[in-house]
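To begin, one chain is listed below as structure tokens, in the form predicted on its own.
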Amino acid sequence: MNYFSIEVENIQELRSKLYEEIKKRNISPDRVIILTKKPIKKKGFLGIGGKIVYQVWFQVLDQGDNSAQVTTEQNTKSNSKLQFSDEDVVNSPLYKEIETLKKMIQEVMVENKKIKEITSSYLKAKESNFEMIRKQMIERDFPLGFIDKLLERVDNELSEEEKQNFYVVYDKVKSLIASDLKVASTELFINKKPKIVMLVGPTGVGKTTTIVKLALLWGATKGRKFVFFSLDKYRAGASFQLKSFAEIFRVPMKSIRNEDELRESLDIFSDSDIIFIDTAGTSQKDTLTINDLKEHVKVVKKYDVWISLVMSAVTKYKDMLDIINRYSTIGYNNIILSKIDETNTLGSSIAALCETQVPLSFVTNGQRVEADITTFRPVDLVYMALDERRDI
């Protein structure tokens, strides 16, 4: 057992002089107990003046110790300045207040204890709506990274009382998604002639294909006289198939082998509504033929130009990022993203969309040239990376 003393003026200032008591030796008030009070006179400033106040003393049993009567000679061994009897402790004109105090000081213990309960059972919720969402969205292949970011704006931006629903979190979820994707505008302006419509991207993403789908949409089905270029001079079957195109819309369609034809060719073509030109593929690595590319660039840049990186949905994230950042010292202006019929999950394309903010104008999902092309809107993409079935 040990003692301790406060002073105090009046009841007011005992009731938060004990409460704090009690939370610093973080002991319950049940072990508290009164044992007498004595007048102080304090002394004022150089002598002068003073005041009479309250020493109160207190005793806190032993854990365990459920007896509230202490003997004197116990005191007096513990501690020989103490002096008490039972009539000091029963009459004394504070006691009642005290104990009033202590039961208070209890009550507000046990709601504390109802608060953290309450509480750690919030948490439990939270976390386990988190928990569930994090795991849908590891197994669409989103990365690590990116789900925790996406998490903690999701924490910050939602009540405590929110989070404990699992669908409003998900919306949330959906919705922060859906507002950091871009979208470029899919309507071809021609402001002057002739419109360059480029694609550029590595090997095997759709180009040949998309560019063609392109012609359909924004040429033939517009009435707009167009004409085809090629600067895949490494690949003949590219050439070949894009000559194949080229013939079904019985438009002419041009092989370019370097900048000096293309030039010419840009001048014998002036009077085209629009120039579709389709690049070689190339690895983001490569960075001899992208440095080719670029000089080819050059040349169109003095016309009205439409440049896109053609990216397939089936890439590795990391591998996302390497080609947008490496590609960007062409000017791109928006991304196509092909091929989402070929992967079961768009996590990694959705997630390099939103962290490099570049705009998607379109997705490519097959390869019917009149059909598997189209526009979308933010939030379907995201209903589809979740494995949510939603046409786009």
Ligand SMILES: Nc1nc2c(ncn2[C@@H]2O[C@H](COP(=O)(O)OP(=O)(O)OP(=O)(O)O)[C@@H](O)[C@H]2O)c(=O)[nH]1
Contents of the next structure:
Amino acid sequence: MNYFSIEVENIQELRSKLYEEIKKRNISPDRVIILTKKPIKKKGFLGIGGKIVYQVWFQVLDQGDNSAQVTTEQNTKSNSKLQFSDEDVVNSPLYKEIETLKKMIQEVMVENKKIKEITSSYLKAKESNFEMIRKQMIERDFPLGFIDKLLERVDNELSEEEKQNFYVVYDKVKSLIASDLKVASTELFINKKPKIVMLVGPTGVGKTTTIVKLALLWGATKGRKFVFFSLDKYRAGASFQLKSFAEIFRVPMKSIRNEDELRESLDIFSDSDIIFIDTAGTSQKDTLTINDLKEHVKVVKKYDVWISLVMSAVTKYKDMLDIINRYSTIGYNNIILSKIDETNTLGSSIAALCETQVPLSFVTNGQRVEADITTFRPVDLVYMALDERRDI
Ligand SMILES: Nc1nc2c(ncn2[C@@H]2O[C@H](COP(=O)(O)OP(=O)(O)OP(=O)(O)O)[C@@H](O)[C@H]2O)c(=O)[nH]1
Ligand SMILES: [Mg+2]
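Mind sharing the form predicted in complex with the ligand? What's above is the form predicted on its own.
Let us now look at the entire complex, which starts with that chain.
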């Protein structure tokens, strides 16, 4: 005596699968009886959806079994290939019993249809939430690769239920970006005098303007003694801009042409609380000037230093990564994101900062030295980057 089971969703399927099984086993349909039938729930992909199938167990009676309604004629046939006709199958008691199953299976079909409808509305809601956020992030200039990686994390970290709610998905996006964004302290601690504050970065990003803003913030308003150095030896009259600010602050300003002069001047002004060093704008592609800058940095690294890479928020994403990477040989401590007032989209900057994990110290948002420098909690900056721009 042996047994077999078939799992089906509808009666047609049961008929054809059973017929296949009978043919495969080469048994007379009269020897097959239904033992049990029960609905079972099959889990869907990733735990959503799923369906109910009918599991029907059959017993194949032994040829000598009394309950088997096997005729001698059929017994004789049993050793040849496919010894019974389709008609035998259809007229067998087994098939009659199958008819009674029909109703039950139809009920299961209705149930399955309902499950399918719920599942597809779930998926539709999730997809439209993700799509809306994706679209918004593209508009805010977040790079595609960054968006995809982020949404994949959101997909993995939220439950199916949570993904139905746009605001839950949106908050998750914000909190993931904010937790990836590193920030540097914007307090200037002077452990050992003189503290060196140095800004490096590409041409025209606002290094000189920003160093004046920092001198106001950390020097003048705190009553500290400070001086300016300018390492801008490449352009005649380049230090003029800084000189005029030094006059306003009534502090010394020294133009430096080489490492020896730098050493000397550091020595001369060693009783200052802070020495603010402005540097020449260098193209990130210009390895010669970056190397030259590196030699100067070696001299100042003997002191207590704060070195910031100034990077304009208007820069293209790939160029940002290139700048962050090339200047890394200098060994800066943090990034100052400048000119955020000149763009409506902060996506590329935020993505570049998150991906490189360099801490952000300040953002600058205008030309006014007395006002346009500020700090943000990462979460606020992320809100700014994702939402419509608010006045800052
Ligand atoms: N809109 C805007 N303009 C800024 C900001 N910071 C600086 N600028 C302007 O950008 C221009 C260049 O600024 P600088 O401070 O000279 O830039 P730099 O990096 O020192 O330039 P180089 O020394 O030539 O490399 C000036 O016109 C500044 O007023 C800012 O946050 N927003
Ligand atoms: Mg400058």
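Predicted model only: the values in this text are computed from it and were never measured. Residue numbers count along the first chain shown, from 1. If you superpose the two forms and keep the largest set of C-alpha atoms that fall within 1.5 Å, you have the rigid core.
Once the rigid core is overlaid between these two forms, T36 counts among the residues whose Cα shifts by 2 Å or more. Once the cores line up, the CA of L381 ends up less than 2 angstroms apart between these two forms. Core-superposed comparison between these two forms: the Cα of C354 travels less than 2 Å.
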